[in-house]
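Below sits a lone chain in structure tokens, taken as the form predicted alone.
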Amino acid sequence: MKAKAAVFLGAGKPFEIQEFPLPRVEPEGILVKVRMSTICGSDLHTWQGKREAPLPIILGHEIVGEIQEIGEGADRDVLGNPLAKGDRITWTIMASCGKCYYCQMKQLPQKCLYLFKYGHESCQNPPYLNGGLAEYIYIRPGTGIFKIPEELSDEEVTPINCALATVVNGLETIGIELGDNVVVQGAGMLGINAVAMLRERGAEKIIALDIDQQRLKFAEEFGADEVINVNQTNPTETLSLVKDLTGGYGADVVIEVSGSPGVISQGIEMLRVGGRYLLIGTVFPKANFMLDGYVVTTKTITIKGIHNYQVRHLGEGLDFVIRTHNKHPFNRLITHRFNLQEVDQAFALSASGQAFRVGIVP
């Protein structure tokens, strides 16, 4: 039995339709239906050429799938639930190898020696199937595995695997402290997410900026207290507008996950002394910016970056949509859907910025 998959060539070609075999399943591996996948931010970089990628590849890492064979010793998920064919699951983006320096001395097993990650790996050698933009994937040794209750949809669980995890490693991270003023550069699904976390955690006053009035307002319906679009305001009225909200003194925490470097500097001169920052959006290469030493050094503020997150991340994030799915509405963050043929359609979409998040439904 074969399966068919989208495979990316390199920026500015098109999707290419091929073939692969299904793969034998291993102990603790899972052979994977595909459901739904998600189109991120970091698939679109790729796409548009911002970042490398080893080609050929099946791209996609938010994804949902049902179990179609299991290997020995893969038959129950991380939280000990049991797991049989058809059960739909989610996982983490990569498979770790829980050994090395960073996975057992750092506990960074997202920086694990010998990662795997899904939707970033070559499709060009067995097992092939590593992506989501395909009607299988293969589920390696190594990763962090979930079942998905009944009352949650496909399209309110799909993302939650890098946006929603990578916002709870992110907040805490940067600790995130009952009455904080929180600034959020970006309403896209890592800013909405962050909303809706946020306001759950205690946070005082909430500010999402976009320059998108559509994102802003799922913004507001996710939670924010006040939302700025950029575009009709210069970077003084910003600060002035955000000083203003915050009582005159700034924001406890800004979070960037705009992906855009330009408004990093910005974004420091929000905070208030003793502030913190965090970075999650600028995932892709030379995402350089410029800030003033001094500044950071005189309001003492605390800058820190993430990438990815651990296994427990992804269990907090699928728990809270379980809690809060009946209060936010996930479920429309997905706007448009695609089948696997028209995938060079909804990267061209996704691009566009006229979809929030695309889904492809193999």
Given for the second form:
2 protein chains.
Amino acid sequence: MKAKAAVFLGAGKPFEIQEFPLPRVEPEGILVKVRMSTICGSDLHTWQGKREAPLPIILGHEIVGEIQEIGEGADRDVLGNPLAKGDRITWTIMASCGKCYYCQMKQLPQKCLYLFKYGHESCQNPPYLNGGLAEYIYIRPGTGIFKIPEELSDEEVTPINCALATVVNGLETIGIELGDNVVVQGAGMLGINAVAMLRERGAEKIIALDIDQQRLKFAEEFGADEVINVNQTNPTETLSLVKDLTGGYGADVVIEVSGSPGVISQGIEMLRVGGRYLLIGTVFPKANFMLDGYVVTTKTITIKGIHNYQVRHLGEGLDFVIRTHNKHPFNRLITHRFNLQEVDQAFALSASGQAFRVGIVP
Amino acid sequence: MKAKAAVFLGAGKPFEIQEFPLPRVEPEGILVKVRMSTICGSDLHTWQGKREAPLPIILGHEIVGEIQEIGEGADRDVLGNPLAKGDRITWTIMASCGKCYYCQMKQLPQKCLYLFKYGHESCQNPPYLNGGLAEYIYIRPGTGIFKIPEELSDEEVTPINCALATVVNGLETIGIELGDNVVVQGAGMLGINAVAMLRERGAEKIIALDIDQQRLKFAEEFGADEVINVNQTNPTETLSLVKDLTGGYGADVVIEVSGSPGVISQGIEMLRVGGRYLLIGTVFPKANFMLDGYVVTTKTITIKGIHNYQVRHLGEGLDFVIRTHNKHPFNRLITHRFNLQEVDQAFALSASGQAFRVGIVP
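Moving from the form predicted alone to the form predicted together with another copy of the chain:
Expanding to the full complex; the earlier chain stays at the top.
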């Protein structure tokens, strides 16, 4: 048996549909039939040549699929639910070794020395099927797996294992106190999830910033109290608006999920004394920004960067969507759908900024 | 009765000895006879014109003195010890209102909206005597006061209420885990205190960096395991040395106490994945530095700036000196002594880098 995949061969080149043999399922491994993948910002960065990737590669790491074959010992998910052929599952974007310095000594399995990341590894060697833009994907030992309840649609679940779980990690890392005023810089998939989750974590005022009116509309639907189109206000006005909305003090927390390093110093300015800045979006090289050390010290600022997440963050993210999917229109965030043959078109649309999230259904 | 003070009139101008009337002591206030002040890095910055100060001003905030007159209700220190005329005391560099947004809502009395900072306020209005370069200083309500035990010398105590207490706050803020490998960038008063305190807090390897051999010698005497003269090694070598000394991973914590924003990006490079960077020294405007957002996210870096400290930090710092002054030569850090008339000379020597800490004995 073979599986078709859309293989990325480098920026500016069209995807190539190739066939790969289905791998032998080893103990603790699972073969999954992909139901849907969504194109994440970092997929786009790779496609645009802003990030390097080992070529040839099957991109796509926001994925939902159903179990095709279960390896020995992989018959339960993280919560202890039994797994069987046909079950829908979501899984961590990465597999960790569980044994190294970062896994065992520093509580950072997401930065495991031998980290394997779906959609980020070449497809040159077995088991080949490492990414979501394919009919099948092979899930390795060391991956956190969660069974998906029937009440959730594929559209609601697909972006959970990247965008949503990353936000869970981010909010845990920066810490949200009851009544915090929070600015979210960027209302893409990460930003919208952040807005929804901040509301549930007890934030007082949630202020979303973006340059796109459709995104800001989503932000409002997901719970933002105020939205500011930063294309229609100059930086001084934006800063003064944020100050006005936060009692004159500035925000307790600012979250960068825009992927634009240019917004960082302005975000720091928006903070109150003692404020916390969470950096998530700058996941491409040379995302340089300038800060004034005088501001960082005298305002006693905290800045935290995060990358990836831990198994529990995905579990908590899934629970969050189960709790709130009747309140929030997660479904509607997947604005377009393509099949494997249309991947070039899908990336072009995604890069144009005219879609919110683009889904690939193999 | 009058008190002499050395008044600062602006960068490049000599100090002027002026006389001020002794103030009436209000409830909760204390009049103190200054025994010794030491010249802090930020005094130097003001003297050099790198920082603005409200003129005319009596500089000096690292001070030890003895009680001259006690206001109603100021008869006990923070720990409940009775206070009497002639007792030696140390006190927080600042007085907080205890009532405002930062004092009450955000646990930041050190950033009180109505903060009063000794040695940082003009001497134009009563009670005039706000700084340490004077025969007397007036201590206001809202200041944390600690009685000094006889076993400590003036030299051991004077720098506690700025350099040492700031380090206590810094290490608490950034968090030191058992076995952390720590790099200290700068072996001035803050750096030396950090080295000594890191040892006591259970750090594994303490690596001190400076451009001055005498300072590095002090760092070794106070407990540094390794010292690197960054004038004698290039940045690549320094980085590789730090990596070698930390199992190839990089430091868990890097502490900036050099006052040079230029060292910050190199300090970030020295961190392991998940490392924490503590920024203390950049307390003058336009201390600009550049960072790569890709590094901050993918290495999941934490950066924290601090400024000032809380009452408990001074109390903990005093206890630390009481516990360790027989082990560490705190006395010897005050390398030179001048009287009030020699303040110009004292600042010039201090700025030359040829003294470690300069004391003024009125």
